[in-house]
Amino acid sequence: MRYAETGYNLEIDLSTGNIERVETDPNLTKLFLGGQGVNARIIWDRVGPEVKPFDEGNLLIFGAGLLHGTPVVGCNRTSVNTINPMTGIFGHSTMGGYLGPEIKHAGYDRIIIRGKAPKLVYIWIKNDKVEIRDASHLKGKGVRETTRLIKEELNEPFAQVACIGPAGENKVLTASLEHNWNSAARGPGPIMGDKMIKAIAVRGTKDIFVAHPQELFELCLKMKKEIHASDGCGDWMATDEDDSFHHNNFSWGNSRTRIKNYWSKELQERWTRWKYDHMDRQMGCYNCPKGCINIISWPGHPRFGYKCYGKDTYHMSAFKELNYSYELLGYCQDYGLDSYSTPQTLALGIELYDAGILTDKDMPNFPTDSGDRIKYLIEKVVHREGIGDILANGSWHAARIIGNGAEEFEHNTVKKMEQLPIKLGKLNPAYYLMIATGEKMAITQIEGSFPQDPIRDVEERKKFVEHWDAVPSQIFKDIFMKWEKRDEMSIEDTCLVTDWNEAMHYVDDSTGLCGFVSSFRGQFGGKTAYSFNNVPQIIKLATGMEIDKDDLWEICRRNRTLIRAINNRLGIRRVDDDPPKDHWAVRNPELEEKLLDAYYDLRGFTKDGIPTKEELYKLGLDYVADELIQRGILDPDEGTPSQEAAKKEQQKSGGC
């Protein structure tokens, strides 16, 4: 018997209509766990570099986390992976809600979709019954109406529905997949549209078996109470009305204008009143005691839900206040637009118009008010009309299509995708590495275990370290104790901090844990529910697999390396590991090159950022090495990690 997983994938070929329930290889679970880890292995095996994002051969995979459907608390994020048409590389996308656990209860560990349907369809899964159904009547409909109509049509009020809006149907590259006020951005939206899938609806009623049920239940019941009571878990932004950090530090408009001291007591009182006067409730995701999602009914506009700083991006792009975002969010969620990339692209369009690069010929009847301009461009982008057909490709591509100097205004992307709209002073070494080398296109999916800033007071620092339970080894306590200034950390320590931050996210991406109870929260006070210190035991209780801290760390390293290799095969090299030039006002090119060299050494990469043959063989990825060599991407004799880096890696691993 397989524990914690079903042992089956659901394979759907939209071109032929073929549907298969396919038994999976348990060895893949040992090597990659589940979620994004196994998804990456499938994409490596079946989506070669000759397959373009909008080809029939590109896959769209909905991967349940290894621990989905078990009693493990806060385990609900679904990995949705494909080749992202905006970046042309592996699309990292996860979303909260209920979909992943429901897929598990229906009897599958993941849904693998290939091909294209001849007309708009939706996929209905109820345990062993799987149908590809006509969705012609849903064409052009928004997310809320689509979800409602599908549930009514199926007479299944408890079905979990993930769908796209008109933006996804029109293959807008900043489109998102929406589900229960959660969204999967960075690729799945336009791929759904290209494959002509309006929605996936799932209802599962099967049991998930675990290896040690009594011990796991007792542990999870205890953890549920602790997580509920903890101020170190959950999205604090759902309840903390002081949002001065984002508004004083993030850049407004086209990620260019910082408004220092914008926040005020009067503004906070006004925005708090707007929120609570119109908030229906706060809700959480599957098996989580935290209510991180605010549900708002703004008069005269569609109801919407948000978490994190998703409420800020539209009004900051338009230099407006919260009520402006409240007017827009319901429409944008219904259209299925990513609130992270889309506002930046819209603001770029405004800036290009003000600079005379775009004119009234490109944007006839363009309003004068900044808020009206954003609304004007949203309609153009969603329907790919006029200039919207160009902006729908995201900032990087749009600037290059427009030309005439527009490229100089596109300044906040890495690997062709918009980044956090923040501009800083001095270089932060760890953040340089995470942003430069990140394969996930968002720093929030990489940072999180190690604090962003040192604690100046030594006694306070000692107190923090004494209670730092999530730390995987003494070495990180030592690094933190000697850290005095944000921009001053040794290259060796910087690489180790980056490694830990990355690794913990790879734990979440493969198990399905939410970062708000795990990888993202440790940086704020050191308290978090899950860490390398307890996840191995939880995996053991759920699956029966014998796994310790070192094993888990190696799996994360394998998953991270495999995704890098996928992207290497698609063309990514050292030159692409380059943050936005103006992300920090003061750059240090010599240090940055040394950081990259040291990071590549620690990771077992060549000087060009490609995993070495030695590293790939060590991780059991020999088939990856062989193909990279065969394709002429990797020189088998090049780039063996230095002895010094290998020694440091050994020391770190031993400390764990």
Given for the second form:
Amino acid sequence: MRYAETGYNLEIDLSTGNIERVETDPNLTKLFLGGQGVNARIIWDRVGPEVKPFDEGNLLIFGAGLLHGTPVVGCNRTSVNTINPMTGIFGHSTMGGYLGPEIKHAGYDRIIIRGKAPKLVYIWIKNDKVEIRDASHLKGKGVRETTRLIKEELNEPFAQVACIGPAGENKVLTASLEHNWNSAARGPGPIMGDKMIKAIAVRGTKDIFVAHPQELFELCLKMKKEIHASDGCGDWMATDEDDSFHHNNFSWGNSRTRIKNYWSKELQERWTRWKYDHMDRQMGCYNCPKGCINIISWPGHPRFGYKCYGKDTYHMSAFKELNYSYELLGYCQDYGLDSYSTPQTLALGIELYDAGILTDKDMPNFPTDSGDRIKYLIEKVVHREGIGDILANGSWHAARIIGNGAEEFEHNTVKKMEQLPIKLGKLNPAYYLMIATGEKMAITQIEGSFPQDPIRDVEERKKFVEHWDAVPSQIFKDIFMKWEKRDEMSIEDTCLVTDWNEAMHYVDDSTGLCGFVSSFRGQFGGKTAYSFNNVPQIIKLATGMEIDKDDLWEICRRNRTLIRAINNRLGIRRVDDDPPKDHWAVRNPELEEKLLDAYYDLRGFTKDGIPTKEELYKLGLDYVADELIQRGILDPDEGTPSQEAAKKEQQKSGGC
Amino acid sequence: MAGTGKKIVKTIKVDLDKCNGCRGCEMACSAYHATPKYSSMNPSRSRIRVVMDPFNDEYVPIRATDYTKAGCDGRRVYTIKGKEYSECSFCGTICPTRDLFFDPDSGLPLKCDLCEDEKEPLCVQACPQGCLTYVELEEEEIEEAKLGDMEIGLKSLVDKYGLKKLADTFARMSQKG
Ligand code: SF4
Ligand code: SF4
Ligand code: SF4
Ligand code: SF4
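Moving on from the form predicted on its own, kindly provide the form predicted together with the partner chain as a structure.
First the chain shown before, then all remaining chains and molecules of the complex.
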């Protein structure tokens, strides 16, 4: 019997209408765990670089996490992977809520969708019964109405629905896939639109079995109480109303203007009142005692739910206050727009108009008020009307389509995708590496386990290190003990910290754990529920699989390397590992090159950022190496930067 | 036969405002009633279900308490403090109009047993948010003859399918056996 997983995938081909329930290879679980890991393996196998994002051959995979449906607390994030049409590379997308566990209970570990439907459809999955149903009556409908209508017509109040709004239908590249108050951005929205899938609805009534019932259940019950009580878990922004960090430090508009002393006590009081006077509740996700999603009903406007910094992006792009976002968010969520990329793209549009690159011809009747301008552009983008048809492609593409100097105004993307609009002074080495080499496309998905800031006081530092449960080894305690200044960390240590931060994210993305109880929270005070010290044991109790810390670390390295290889095959090289030019005011090109070299060394990448043959073979990814070599992407004799340097030295000194 | 007396009523109080919609109660109830205990999870086997509509901010844990034949259509809407709730929000019965508390495989009704062997019911333990609390009340009450599990099950099936159909099915099944 398979524990924790179901052992089956659901394969749907929309072009042929073929639907199959396919038994999976248990070896893949051992190698990649589940969720994003296994999804990546499927994409490597089946979506070659000749397949364009909007081709029939592109896949859209809803991957439940390995531990979804087990009692493991805060484990509910579904990995939705595809080739992202905005970046042209592997789309990293995860969303909370209930979908992953429901997919498991329906008897599948993942749903793999290929092809395109001839007309708008939705997919209805109830255990073994799978239907592709007409959705023409849902065309153009918002997320909430779509969800309601589907549940009603199926007469299934317990079905879990994930759908797109008009933005996704119109293949807006910044569109998201929505599921209650959760969303999956970075690819799935426009791909759903392209494949003509309005929604997927799932209802599962099957059992998920675990290998060591009593032990696992008791541990989880205990952890649930601890997680509930811990301020090291969940989104602290759900409870801390001091949001000076984002407003004083992040830049407004098109990621350009910083307002250093924006935050004030009275502002905080006013905003706190706005929030709590209109907050219905704080909602959580499947089997998690936290309440990270703030549900707000702003009078006269549709209700919405937000997490974290999601409430700031619209008003910061429009130089407005919180009430502006509160007015807008319900509509934007109903349209199915990603609140991260969209506002930045719209703000770029405004800048281009002010600079005279876009004119009244492009934007007839463009309002004067910045808030009205954002609203004007939202409507254009969602329906791909006029200038909206261009801005719907995100800042990078839009700037290049507009041309005429517009490229100069687009300044905050990495690998063609918008980044956090943070502009800093001095280069911080760990963050340089993470934002430059990251392929999850937003730094919040990379920064993580290691604290963001050193502790000045030596005694306090010692105390912190002594109580640091999440730390995987003494090495990190030592690094932390000798760390005095934020921007001063040795290259070697920087690489190790990056490695840990990354690894923990790959744990989450394959098991389905939420970063707020795991990878993302350690940086704020070191306390978090899940770490390399307990996840292996939890996996073992749930699945029966023997796995220790090193095994888990190796799986994460494999997953990370495989995704890199997918992206290499799609053209990613060293030049693409490049943060926004103005991310730091003071750059240090020499150090940056050294950091990249050292990181590639640690990862087993060549100087051009491609995993070496040796590294790939070591990870059991020999078929990946062989293909990269065959395609002329990888030179089989090339080593990592330091191996190559050593080779050169030897040749110089006449060694054989 | 019915009589009057004092009795301890064990029940679970629900504070709707504290529900975060996590469905941990469902997961825990199903695990507790699995054989062996905790070996499988399946919210659709749970004796507590959270009826929810996040877009309307409606989160209502309903327990499979004593069965009553409710002839309700369940679709009326109430507005309280500006929020809309459907009638289901207030109903504590085994729902005859939806497959709320029927075992997905056997079709037999599920009933909350208050996790008899536990000091605190599992759904309550799984809800540190405090939406569910276990209470023992001393109540003056008219005692009714208690129905056994099987009788409750049969009674609800009679209500659902009618006596004739049930008898036919029973006869057919006994022949096969
Ligand atoms: S920590 Fe917050 S975001 Fe994460 S699963 Fe729990 S409620 Fe959801
Ligand atoms: S465990 Fe508690 S908070 Fe969670 S859904 Fe059940 S009743 Fe609501
Ligand atoms: S739960 Fe069932 S019986 Fe109760 S009000 Fe709703 S529909 Fe009617
Ligand atoms: S008291 Fe026990 S049987 Fe009843 S709903 Fe709660 S967990 Fe289930």
